[in-house]
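Just the one chain here, laid out as structure tokens, in the form predicted alone.
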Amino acid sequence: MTALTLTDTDLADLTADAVVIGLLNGEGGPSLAPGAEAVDVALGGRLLDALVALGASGAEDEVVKLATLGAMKTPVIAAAGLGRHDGAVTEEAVRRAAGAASRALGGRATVASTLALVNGEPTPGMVQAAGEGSLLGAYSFSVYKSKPAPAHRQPPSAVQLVVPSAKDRATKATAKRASAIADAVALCRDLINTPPNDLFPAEFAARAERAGGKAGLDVEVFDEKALKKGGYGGILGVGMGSSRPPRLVRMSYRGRGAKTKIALVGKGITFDTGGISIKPAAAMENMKSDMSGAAAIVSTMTLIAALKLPVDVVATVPMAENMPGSTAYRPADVLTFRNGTKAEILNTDAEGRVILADAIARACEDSPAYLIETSTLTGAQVVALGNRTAGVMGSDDFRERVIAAGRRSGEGMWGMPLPPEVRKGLDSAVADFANVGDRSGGMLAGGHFLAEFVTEGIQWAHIDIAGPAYNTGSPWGYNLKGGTGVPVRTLLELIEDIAGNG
């Protein structure tokens, strides 16, 4: 993992592989941003002409690298762009800066960067987001390489934020929050790009109790016979066309002085192939993804704990494996879940909803005040709202503030409405309701069918995150290809919300 430290060295004086610089567009072409001032003294002024005629223009997500050619210790700037503001540029627009210029400066093991400069005096938020876009892009995956990369393509090994005071302590103690967030996001992104072979139900279970354990969480894992004794009929059915049973984990944390009680879920599919409703074979490998909602919700609890936040939190992780055996649940098939209610099983490869209706079920039981589910419940998510912006329902005034949250994250949030009609298409003739309705609002009707095991009096929020919690395209910001880390960030930013407010 890449190390992030503080100096107030002057550019000049300093020693690293690379200095990262702003760079804004302008209806008049690019300007540079504050912060660059040092580096174009020390290039005589030429600093920007020498990048336009290298073709900079200062757009988003383009970096573009310039040798100083012995006038700094430092030998290579690079120009990140920052896009177009009206006014102060956005923590976001940093954030996103910053991991294109890690993504730049492969081979260069020491980099230097102003970014948290760029509206003059930083700000806390600016020195969180140079620093969480820096380490976020510089993660990589390499478990599975059996050499590793090339030392041109080998990320920074350490990033350092120019800032006023290197020892100001607000600006130490926001630099330690932002490698903690990065660490949390790392351990969602390891999850997800885990190949499922090697994370199947029991050896997800593993390794969220190991991390559990590690961050001094209590942690309990339920084995397939304690699910059966516990009623979880909704996880065993999913999971029992597969040879590797489910599992169910429950991650709790007590923070000192709390007043407030929260429940976490996320939907842990380690690998879907839609069972009996078979999916198609294009692109059925990225459903090693469907388990991103587990993932970010073991990875939030684990950073909950290392910033000792004042809350009471529980999380409820459902792990199955979907898939078509010859024990697997059909259509047709009714349900009981935890909560005794049934459900006609219509589709098997509505099958999150199904796992997580037993888990919002026991979650319910803890009488939390707040409820927060997230999945990769619904490819009509991702017609609806593309691949980047996650839409959430659920309790209205609740629901707005997760967008709210998502806002200041920097991941994008999209509120959406349960109407009526459309739980009406859930009707069974045959049990309580069925597991879809027809196509016509998917996304809407997969949170319908989870709000019937929320107990009334919780508020509560479903995060469909089918798009953005896995980039199947190409880099882009901090962002590499795989699992992204959505929505850990803004989960953070709720529980400290809710932790503040109530």
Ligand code: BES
Contents of the next structure:
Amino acid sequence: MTALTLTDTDLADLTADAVVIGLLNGEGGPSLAPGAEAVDVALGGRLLDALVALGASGAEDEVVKLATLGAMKTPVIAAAGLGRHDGAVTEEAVRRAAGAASRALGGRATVASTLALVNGEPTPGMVQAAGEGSLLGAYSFSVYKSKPAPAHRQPPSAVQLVVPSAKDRATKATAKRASAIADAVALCRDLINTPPNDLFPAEFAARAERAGGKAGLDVEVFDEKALKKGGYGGILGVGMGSSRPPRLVRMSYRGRGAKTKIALVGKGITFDTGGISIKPAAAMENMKSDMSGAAAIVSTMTLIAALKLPVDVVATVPMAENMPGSTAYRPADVLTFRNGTKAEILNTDAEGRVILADAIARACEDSPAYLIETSTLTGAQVVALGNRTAGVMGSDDFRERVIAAGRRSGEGMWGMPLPPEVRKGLDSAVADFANVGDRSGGMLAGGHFLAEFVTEGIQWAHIDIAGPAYNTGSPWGYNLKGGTGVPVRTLLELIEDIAGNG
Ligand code: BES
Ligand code: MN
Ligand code: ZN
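Structure of the form predicted together with this ligand, given the form predicted alone:
Below is the entire complex, every chain and molecule, led by the chain shown above.
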């Protein structure tokens, strides 16, 4: 992982391999953001002219590099576009610009960044955003590359944030926090990006056990025998088509001075073929990301332990591989869940809700005040909200708190209703309900199915991350291709909100 440190050294004396400055996009052309002054002075006041000559506009995701040719000790300047802002630059604009700069600075081992300074004297939020963005943009997944990337494509290994006082204790704590967050997001991304032949349920559980153990969490893994004994018919049903049996992982964290109990649940389908209701071949490879919710929950657990938050949190994470075959569950099967209710399976590709039903039922047995579940649940989420905005359903007030946490973290979230007529679509002639309804309101039907397993009185939210969990397009901001780490940062914001406000 890339190291994050603070510096208050004069930019003219700084000996990094590159310095990052911010460039604002304005009506009449770009302008240098605060923090770039010393660099401009070193270049004889000609920095903006040079950038304009190179075509820089200050647009989001634009990074223009220029050589300093001996004018300062640092050989390269990278001007990162912040986009257009009427007032202060937003934290998310800084986070994205910092990420884009890290992606553009392959081959530059040490990078100094002035991006915390773009609104003048930095707030903790600005230091965190510049730190997070720099680290997340420097992420790479190279486990499966036989040869290391050429030097000019190696992401920065050290980022120094330029701040007014590098010794300031609060600022140092903020940088440490940004590092911890980036570590958790990297763990989440690594798990998602690992191919499904290597990351099957038992292996995923073993990795969760290892990561949780290292973070000081209690981790318990239920194998197929324990699942049978516990009445987890949904997880077993979905998992039985695979030669690699399902698992259920329970991770718990007890914070000092905790007043509130929180349950986390995440969908861990290590590969989703659709099962007997098989998916088309096109883009099926993206279904290795169908465990993104579980990866986010496992990573969030390690993060709240690292940050020692004063809450009690138990994660319940079901893991299975959805395969077709002679042992697979089939349309028309009826499965009995942990809480005794029964569902008629009408489509084996709606498997996420089936494993989540058991997990949510189990999580509710602990009587948490809040239950937060996240999953790559429906293609309908992507149709409705696109690739960068998650759909949030659940209890009215709590749903709004999740969305507000998303606004703080920079992860896009949008509230969705659970209208009663959509629930009616899940009625079954045979069992208590079916696992799918008609196509209309597909995202909401998924939410309704999960709602059936939440005990009355528990504030709950379901975050459908089918689009935002996995980037199949080009890199942007602090995101690479592959796993993004959504919604780890929102979960942290939300859990901190609960820790502080109940
Ligand atoms: N894992 C998919 C949802 C998904 C789709 C995630 C695209 C990421 C990108 C889920 O298991 C699924 O197949 N859902 C079905 C539900 C349907 C059968 C009711 C879907 O969305 O088509
Ligand atoms: Mn599916
Ligand atoms: Zn799925």
